[in-house]
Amino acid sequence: MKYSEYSVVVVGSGAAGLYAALKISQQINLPEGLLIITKSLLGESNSRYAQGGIVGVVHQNHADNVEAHVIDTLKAGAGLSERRTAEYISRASDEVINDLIDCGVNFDRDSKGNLNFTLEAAHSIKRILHSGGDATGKGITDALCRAVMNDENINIAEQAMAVELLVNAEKECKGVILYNELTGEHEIVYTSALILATGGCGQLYKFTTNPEGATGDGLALAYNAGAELQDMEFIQFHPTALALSPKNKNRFLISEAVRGEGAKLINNNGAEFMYRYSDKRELAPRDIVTRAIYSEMNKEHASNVFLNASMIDGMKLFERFPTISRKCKENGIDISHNPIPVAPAAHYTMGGIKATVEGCTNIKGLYAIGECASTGLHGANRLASNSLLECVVCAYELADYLSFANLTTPHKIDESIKNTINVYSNPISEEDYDTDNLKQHLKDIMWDCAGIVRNEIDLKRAEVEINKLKHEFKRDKKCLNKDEYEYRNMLTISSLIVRAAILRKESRGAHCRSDYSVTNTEAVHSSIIKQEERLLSNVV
């Protein structure tokens, strides 16, 4: 197999991992480069496709300060966001900010060069930063990837997908196994620092907002070497996707900025609703939001309810959201006299790979940031735009660990490493896979029996259904392609947060179960790893 190695080597190419990349060439000497892996395009990633903004807790902003963005946060988190993660993360958000704006991120800016803030559900101060109006993370991602490119120490791989870590007897991460798209082969990278930075899961819903490429791949990468992952029961549903049919399956994303300046969620009889379910009405946390739609869509067996934007000056309504104004009119929707058709559908992964804000994960030179890793900041139910934050933050502080570590590439590779690399290398048999259909059956089974609403029963049928689909599928190692290794981590990530979900006996956040609704007093995580899994003790 043909090999290369790397001082560092980031897995994925959204908002974490292009920054972390960027910030670690501009302050860490690479004797021997630094390589983005990305199994699409570069910049493609859920952070591409982010609305409403990031969490700007900035010096400009005198109404807001780090206090006030904490305690928001851990309201929002429903118990489990843990409060020293919060605060930190908060703090550094007026630095990495102002870094992005050096970096050519172009935020949103009111007559007088002042930076325009808005309000979104659950925040109690206007502290929200756009760009585009309501095309933030293409904002971001556009100007880290034109930064990215320009930088000489950073190789990019794209149409590459990173199969399996490369961990020895000692739990260090010595490298990665890649599958080559373009020319149907594998490769072997080695490093000293492996970052994984590959998105979410939303892909394993029938209805998500996520792009086809979030499979949950480095949650399966980490989980199958060893890594503690912790949370992986919350799925956080946004209550507000375009639902123009219940056939299209990969939902727009209506944000919930729109919401914030305004708009109204109404039924189908055109009645608004959400004076039932929270004081907070339309500015309620996601997971109350979220349910509130889905219960009046079983009340009228309806497949979707509505968002009535036209009280919102009409002007203002297309400057602020250009992007869905947009998508709106291509399918015969005007938004600022049409109220848009709208529901549930997978969002955000909250649990993930257990990491502290610099990365750091319990296999030593394995890194995880982003909506891959879970440090602690989301807890159950996480507060709208803070993820485009966690993901610089962490991003950033990578960085400065990282300018304190040995970066010399592994050069003594063990036993188990060279079995691994073997599996790799050995033909395996041809046998044909519809995986289209696959997918969308897992897909099926996720929404069906792990989706808003939860119960012991189904469940377990989603777990007796899995665990059938594992036993059918015939390649737990090497793959004939990126859809079957796509599908494989599918499989594996839908098996851990089903189960994480029959462990948690309560209601907490965006893990609602009908059959246990009520919220326990102890607030605790949920951590599995290989061969074990269980609820720890109280570390909130």
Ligand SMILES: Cc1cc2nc3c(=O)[nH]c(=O)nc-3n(C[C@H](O)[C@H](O)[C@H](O)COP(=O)(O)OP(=O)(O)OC[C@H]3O[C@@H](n4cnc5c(N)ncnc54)[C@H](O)[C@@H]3O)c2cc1C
Contents of the next structure:
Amino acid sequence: MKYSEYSVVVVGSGAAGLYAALKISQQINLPEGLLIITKSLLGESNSRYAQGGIVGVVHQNHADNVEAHVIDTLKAGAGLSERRTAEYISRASDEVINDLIDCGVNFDRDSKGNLNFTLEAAHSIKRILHSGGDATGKGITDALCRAVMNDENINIAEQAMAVELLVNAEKECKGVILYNELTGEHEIVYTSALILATGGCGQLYKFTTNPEGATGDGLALAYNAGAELQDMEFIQFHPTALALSPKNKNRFLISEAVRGEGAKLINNNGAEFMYRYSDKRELAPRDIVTRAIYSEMNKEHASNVFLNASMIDGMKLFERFPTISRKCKENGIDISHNPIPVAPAAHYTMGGIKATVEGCTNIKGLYAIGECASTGLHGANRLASNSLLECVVCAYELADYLSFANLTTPHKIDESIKNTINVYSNPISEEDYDTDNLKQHLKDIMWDCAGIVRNEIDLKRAEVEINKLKHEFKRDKKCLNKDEYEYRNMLTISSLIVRAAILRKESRGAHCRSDYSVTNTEAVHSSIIKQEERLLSNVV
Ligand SMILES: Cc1cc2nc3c(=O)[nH]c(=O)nc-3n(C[C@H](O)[C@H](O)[C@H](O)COP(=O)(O)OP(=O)(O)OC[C@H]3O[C@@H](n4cnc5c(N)ncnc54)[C@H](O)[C@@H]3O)c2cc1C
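Provide the structure of the form predicted in complex with the named molecule, given the form predicted on its own shown above.
Full complex below, order starting with the chain above.
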């Protein structure tokens, strides 16, 4: 098999991966360079589609402070967010956001040139920075892609999918096997620092706001390599995705910021309902708004409710939300007059690979940042616009951490790594799998049995169904193509979510159990390591 060596390898080119690559290259001498492996084109990611914005507790905003942001984060996290992590990330945001501006990210400003801050649900203060109105993710990823492409230390492998980590018997990561979609070949890449920045797994669910690539690959790779995964049961369902028809499954997001500007949710009778669910109404935390909408939809046997933005000045709506206005217009909805049909959709993976804010995991040489990591910031329910912030702060801190690390490429390839490589050098059966249908079937199971409201019977049904699918799919290692790899990873992560959801016999944040509706007094993380699962002790 073809092989190469790099000082650092970054898997993924969303906000976390791009920014980590850039900062590492700027700060560290890399004798063998840095490689970004990305399974689609550079920058294609969840990050690119982020709308509302990024939290910035920055010196330019005199009204804000770290403690206020930490309190909002902890409240939204329903007792499971870690104060130390929240403080760390909030405190670092000033330096990192201003560095992003230096890297070329244009956040929106007022006519005097001051940064514009907006409000989103469950924030006590206007502290969200945005770019291009409602195209913040594009603003950030475009600027970072430009900087990365101009950096001669950074090499880029597009349409290259990481499919297995090379971890030796001493639990040290020495590299990765990738599947090159362009050649159809497998390749080995050795490195001493392997950074997973592979994003979340929204595509496990029938309805999602996530683009097609969000299949939880990094989570599955890390799990199979022996990494500890944390809080996998916590999947955030965004309350307001554009619900044009039940057939439309990959759903365009209608940002929380629209509610932040005053839009109201109405049911199919045209009546407002959020006052019945929370005194914060439309600006309650996401899990509460999602369950309120879910409950209204069930009562009315409807597939959506509506978001009414007609009370907001039409000109302002278009200027502030050009992408959303345009998308709705293309579908015959003038948001300044017509209510927008919305319904919840899977949106964000709160749990993930247990990692410090510098991205360190329980495997030496393996780092995880961004949505695939679980630093404890989001707890049971992520506060709006905290995820992009976590991506860039953790990328920044990881670069700092690696500047003190030994980045000589590994030569300690043991038997276990050789065995892994052999699996990928050998041919496999050409058995034909209809991965489109298989993926869809799995997404239906997850939506129906491990979705917004869960119970033991449904979760156990999901477990049985997923085990059956696993048994029928005879590829636990090498696959024939990218779709098969994605499906293999989706099966792995679906089972972990279901297991963790069965284990957590309480309702907390985004994990709602109709058979255990009470929240336990002790807040504990769940943890899964291959062949081991447990609920951990109290949150510190
Ligand atoms: C529609 C939408 C709107 C959002 N709005 C906001 C917002 O306003 N504010 C906010 O803070 N958050 C928002 N979020 C969440 C936020 O965008 C994500 O949490 C964040 O961007 C994740 O960044 P990331 O770099 O960790 O992962 P991603 O941006 O998802 O990047 C993952 C990268 O890894 C690559 N990859 C995955 N698997 C492999 C593999 N096996 N091999 C190689 N490459 C791989 C992917 O191709 C991609 O390039 C939104 C999310 C969505 C979907």
